[in-house]
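First comes one chain, alone, set out as structure tokens in the form predicted on its own.
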Amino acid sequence: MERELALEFARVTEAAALAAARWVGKGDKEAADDAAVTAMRVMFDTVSVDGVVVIGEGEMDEAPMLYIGERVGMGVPPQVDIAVDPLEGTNIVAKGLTGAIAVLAVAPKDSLLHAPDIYMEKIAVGPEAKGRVHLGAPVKENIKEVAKSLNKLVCEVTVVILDRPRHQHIIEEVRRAGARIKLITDGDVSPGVAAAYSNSGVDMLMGIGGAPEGVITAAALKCIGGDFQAKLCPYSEVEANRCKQMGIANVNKVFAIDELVKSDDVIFVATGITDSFLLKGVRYDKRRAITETLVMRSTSGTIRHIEANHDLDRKPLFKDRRIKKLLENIN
């Protein structure tokens, strides 16, 4: 994929991350969503690809736009599948707290896990670890690990994890193995990536959480370098079904990133709505919005943050019909 794509859909990002924003506190999560979506699908129009959304708002009599199957971009090579979450969030911004990102990720064609909106156990780590855990080791062992390679002690180590009570098991084995823990309400993306970076103090993501937002960090991961391993948990026999259907015959199977991630062209892209372990949220300023994106490219380990200052009175976003009717209740 050519490079300036990157600079493409981190303008798809910004949008759905300044359509949230207008949102965020006042309690209606599925408003907040809905701008999101219809925003990024927007700029999506204007981006110079013929891609398909392989993970997205779930199937096409479900979600009215950015569903499983549908095609967007300009319809001009190169062919992508597409990962999208354009409000990695909801409750985070409908409360107001911190945490949410609009983001996506992008592969060449059948280079994504087609993986269905389940959840699916994680573990991610940056790259000084790769290579050192598997998701069936101990807990403690895999923190070990972590330490060694980061040439930290354990009791130096932080281990984000979901705060549910399905991971009451992990927190207290990570509590004896003396490392420290961050538990966060929502949102898996950020920390899972945040893993990857020395200055986040964030060393490992741990725990069960959807399946789609698993495929897109390890996207990230990929393009950073890190290690993500992963394995689907459908509850029902309806989604075991449904893995088999989309392609996952073994719904035991422990992913490598690699397998997740097929290609080693991959562009990552994440703006924040509100602050997050990897990005500062929407901020305005009079009739301005600053936004902090994130964009990355595994073909030239490339890691860009772009600060935009958008003029919200000029920008052709804000002047389509559909962000309109979304926006004219809240101002």
Ligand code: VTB
The other form holds:
Amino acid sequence: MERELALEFARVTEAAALAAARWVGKGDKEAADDAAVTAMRVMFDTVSVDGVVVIGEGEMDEAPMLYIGERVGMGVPPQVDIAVDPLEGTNIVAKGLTGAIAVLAVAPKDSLLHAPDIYMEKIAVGPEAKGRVHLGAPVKENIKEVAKSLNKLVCEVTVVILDRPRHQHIIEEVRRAGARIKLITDGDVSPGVAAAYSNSGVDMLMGIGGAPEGVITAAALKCIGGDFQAKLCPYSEVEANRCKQMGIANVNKVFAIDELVKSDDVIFVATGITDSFLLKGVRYDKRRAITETLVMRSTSGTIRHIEANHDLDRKPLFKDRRIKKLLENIN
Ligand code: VTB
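Moving from the form predicted on its own to the form predicted together with this ligand:
Below is the whole assembly, all chains and molecules, this chain first.
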């Protein structure tokens, strides 16, 4: 993939973040998601790829846009798989909490795992701990390995976990091991990626979240050199069959990062909507808005944080008929 594409995709997540940011704290997660999806769709139309959404807003019959199987881009080569989460953290935006991002990952056709929207058990760590942790190993062992790899004491290691009753046992095991915990209300992509930044305040992500979010996190960690392992968690026969239909023969398999993201040519882009471990959220300054976007390419290993200052009165995005219509509905 041409490196210029990375910047084109950055404009896509910026647009989603700018649109969703208007709904921060308004208690309407559907409207926020709708805004992010619509803005992303508008921008995708300008990107020179022949893309298929392999992870998106759901199946064709349940999502009007960015559904799994939808073709996006201008329809010109390269052919790519696209994993998108236009608003990772709809509840976060609705309540005005921290941790919402607009995110996507792009890789050559057929190289991202086609994961249904079911749960996935995950472990994410940074480059130093690569190959030293194992999903399924005792929590205490994994934490010890992370501490050693980072030259920290166990009591200085920070593990991020989604605050859910299903994680009570992990929380207890981490506490027994003596490590620190940050519980989050939602949004496990940003802390998963942040685990690879030595000064982010996150050393590990553990627990069960969404499978699509898992593949997106794996794409980022592939760029940055971290490690990620995952196991699908189908909770019913229907979900297990859905995995099989999507080509996953063994639903109990522990996937290594290179099995979730098979290509070495990956682009990961995320823009902050509200502040997170990774990025600052959208801020307004008079008639301008400031966004922070993370852009990574695995081929070069370059990691860019792009701060953009948008003129809200001149931005073509806000002149688009579809976006204008959505914004009119904000009270
Ligand atoms: C997970 C997590 C996401 O939603 O999908 C979660 O990966 C849903 O889990 O980051 P619950 O059913 O337990 O709420 C997010 O937190 C946000 O999309």
